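Only one chain is shown below, in C-alpha cells, and it's the form predicted alone.
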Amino acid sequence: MFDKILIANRGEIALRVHRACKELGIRTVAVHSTADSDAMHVRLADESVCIGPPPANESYLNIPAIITAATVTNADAIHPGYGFLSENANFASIVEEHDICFIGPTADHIALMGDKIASKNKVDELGIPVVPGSEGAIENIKDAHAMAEEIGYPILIKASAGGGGRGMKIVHKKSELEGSIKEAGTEALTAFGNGAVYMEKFLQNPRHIEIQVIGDGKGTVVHLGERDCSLQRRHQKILEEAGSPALNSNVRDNIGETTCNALSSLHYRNAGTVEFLYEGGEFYFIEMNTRLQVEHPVTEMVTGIDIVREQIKIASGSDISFSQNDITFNGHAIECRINAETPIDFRPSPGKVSTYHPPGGIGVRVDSGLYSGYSVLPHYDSLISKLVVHATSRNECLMRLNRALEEYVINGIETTIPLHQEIIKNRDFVNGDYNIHWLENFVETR
C-alpha cells in the first residue's frame, strides 16, 4: 500500500479522495493555486504545495509543477480526481516515467477512449452496440452527404477529440449539413486543438445511461450497475439516479455483462464509466470516461462499495476485493449537483458564503468543501456541493431528498437548490418519465 498520495485536484473531489486515503492510513499532499490556500482539502491534508496562480492552466493543469510537488514531497502516487488532468494520457505517462504511480487507467487506454472515433470503432469490434454513423472523421462534403442519406436525418455532428457539447451540431436536413460541419469543426479546433468531426444518427428521445466498471488490469472487470444521467442542460449533467427508472434487473445484467466482457479483453485497469444512449429498448455507446465520475456517490450508496478506496488498492497492486456475484443493489439513490449559479438563468454566482448548514439524517450524504466564510471563486467550475440521498425505494428517496433540500442552507451566494426543489416535485420526474431533452424543455417552460 502507498505511504503518501498527492491529490492533483481541488474542491469536493480532492476532499473525497483525501478521506479515502485517511481511512486507508495513507498520508496526503494537497496541491493548490494561490486562490485556494484556504480550501478545505488544503486545510485537512497532511502537506500542501502551492503550484501556481489562480488560472487553471497555470496551476491545476501545470504538469511540471504537479510533478515537482510530488517529487519534493516524496509522494508514491497521484490521484487525479475528475476533470483537469484526469483523462490526459500525456500526464499519466509522465507520472509513470517519474516512478510515481498514476491512480487510474493506463495511458494507452486513456488515449484510446479519449478519441471518440477510435473508441467507437474499438468497442464496436468488441461487441458493444454503437450508434450508426461514420467510421472515421468526415473528409469531404460529398462523402458526408452520402453518409447522411444512408443514416437518415436528423444526424449529429460531433468533435472527435472532445465532449461536453462543444463541437456538436444537430442537422435536421440536407441544406444544413455543410454549414454545420464547418461550424462544428471550427468550434472543436478552438476547444480541443483538433478540428476533426464525425457524424452519427441523432436519437430523438433517448435516456443517458452509464455503467460503472472497475478492472484489475489483468482481465477481470466488474460492473457496479447503472446510473441514469438523463437530466442535462447543455450536455452537462444536473441530477443522477442509481438505478434507472427505465431499466429492470435483466436489462441491467445484460448490458453490464456485455460491457465487462468487452473491457476484460482490453485488460482495462481501475475505475471507468461506459456511457450509452438508451432508446426503444436498445443501448448505443456514446463514450467511455477513463476516470472517476462526479456522480459516483449514487453507485456507492446502492452497492456499499467505496470506489475511490478500490481505485487506490488496485493501483497499489491488489486484486479487486469483490466478484460480480458479490454485488447487490440496495434501494435507490439520487444525487443533486449544487452549483453556484442563479437558478433562473444559470449565471455564475461566486462570492463569500456567509452561512453554511448542510442537511443530515439517515441516508443523507453531502460531498462539499464549503464552510461559513469560504469564498467561492470565479476561476473554476461552479459545482460547489453534491447532495446524495439513499432510501429503500425511489419514492422514499424523493421524500428524503425533498426534506434534505429544504434543510440545506447556503447564504451569501445564489445556488441551484431551488431548481432541484422544482424538478423533484414535477409529475414527469416523479413518474420517472423523462429523457435527455426533458430538463431543457422544463427550464424553458416553467
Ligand code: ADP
The other form holds:
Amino acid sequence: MFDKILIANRGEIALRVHRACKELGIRTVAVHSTADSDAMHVRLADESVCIGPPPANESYLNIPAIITAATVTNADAIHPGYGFLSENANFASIVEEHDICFIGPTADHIALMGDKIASKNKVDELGIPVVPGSEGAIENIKDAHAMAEEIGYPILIKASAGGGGRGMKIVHKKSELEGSIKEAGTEALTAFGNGAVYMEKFLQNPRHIEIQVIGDGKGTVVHLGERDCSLQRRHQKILEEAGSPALNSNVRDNIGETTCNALSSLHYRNAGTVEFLYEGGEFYFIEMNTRLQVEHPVTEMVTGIDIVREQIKIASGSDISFSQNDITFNGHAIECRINAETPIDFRPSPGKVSTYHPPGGIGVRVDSGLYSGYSVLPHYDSLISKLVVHATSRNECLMRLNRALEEYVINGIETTIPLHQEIIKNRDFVNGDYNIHWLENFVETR
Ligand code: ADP
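Output the structure of the form predicted together with the named molecule; the preceding block shows the form predicted alone.
Full complex below, order starting with the chain above.
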C-alpha cells in the first residue's frame, strides 16, 4: 500500500479523496493555488504545496508544478479526482514516467475513451449498444447528407474531443445541416483544439442512465448498478439518483453484465462510468468517463462500497475487494449538486460565506469544503456542496431530502438550494416521470 498520496485537485473532491486516504492510513499532500491557501483540503492534508496563481491553467493544470510537488514531498501516488487532469492521458504517462503511481486507468484507455468516435466504435465492437450515427468523423457534406437521411432527422452534431456538454448542435432539417456542421467544427477547434465532429441520432425523450464499474486491470470488472442523471441544465447534471425510477433489477442486471463483459475484454482498470441514453426500453452508449464521477456518492450509499478506497487499493496492486455476487442494492439515494449560483437565472455568486451550517442526522451525507468565513472563489467551478441522502425507499428519501434542504444554512452567497426544494416537490419528479429535457422546461416555466 502507498505511504503518501498527492491529491491533484481542490474543493469537495480533494477532501473526499483525503478522507479515503486517512481511513487507509495513508498520508496526504494537498496542492493549491495562491487563492486556495485557506481551503479545507489544504487545512486537513498532512502537507501542502502551492503550485501557482489562481487561474487553473497555471496551477491545477500545471503538470510540471504538480510533478515537482509530488517529487519534493516523496509522494508515491497521485489521485487526480475529477475534472482538471483526471482524463489527460499525457498527464497519466508523465506521472508514471516519474515512477509515481497514477490512480486511474492506463494512459491508453484514457486516450481511447477521450476520443468519442474511437470509443464509440470500440464499445460497439465489444457488444455495447450505441446511438445510431456516423462511424467516423464527418469528412464531406455530401456524405453527411446521405448519412443524415439514413439516420433520420433530427440529428445531433457532436465534437469528437468534446466534454462538459459543450459543442453539440441539434439539426432538425436538411437545410440546416451544412451550416451546423461548419459551426460545430469551428467551435470544436476553438474549444478542444480538435475540429473533428460526428453525427448521431438525436433521441427525443431519453433518460440519462449510467453504469458505475470498477476494474482491476486483469480482466475482472464489477458493476455497482446505475445512476439516473437525467436532471440536467445545459447538459450539466443537477440532481442524480440511484437506482433509476425507470429500471427494474432485470434490466439493471442485463446492462450491467453487457458493460462488464465489454470492459473485461479491454482489461479496464480503475473506477469508470459508462453513460447511456435510455429510451423505449433500449440503451444507447454515449461515452465512458475513465475517472471518479461527481455523483459517485449515490452509488456508495446504496451499495455501501467506498469507491475511492477501492480505486486506491486497485492502483496499489490489490484485487477488487468484492465480486459481483457480493453487491446488493439497499434503498434509494439522491444527490443534490449545490452551486454558488442565483437559483432563478444561474448567475455565479462567489463571495464570503458568513454562516455555514450543514444538515445532519440519519441518512444524510454532505461532501463540501465550505465553512463559516470561507470565500467562494470566482476562478473555479461553482459546485460548493453535494447533499446526498439515503433512505429505505424513494419516498422516504424524498421526505428526508426535503428536511435536509430545509436545515441547510449557507448565508452570504446565493445557492441553488431553493431550486432543489422546488424540484423535489414537483409531481412529475415525485413520480419519477422525467427525461433529459424535463429540467430545462421546468426552469423555463416555473
Ligand atoms: P459531454 O461529454 O459533452 O458531456 P455527452 O455525450 O456525455 O457529452 O452528452 C451529454 C448530454 O447531452 C447527455 O447527457 C444528453 O443529455 C445529451 N445528449 C448526448 N447525445 C445525445 C443524443 N444522441 N440525443 C439526445 N441527447 C443527447
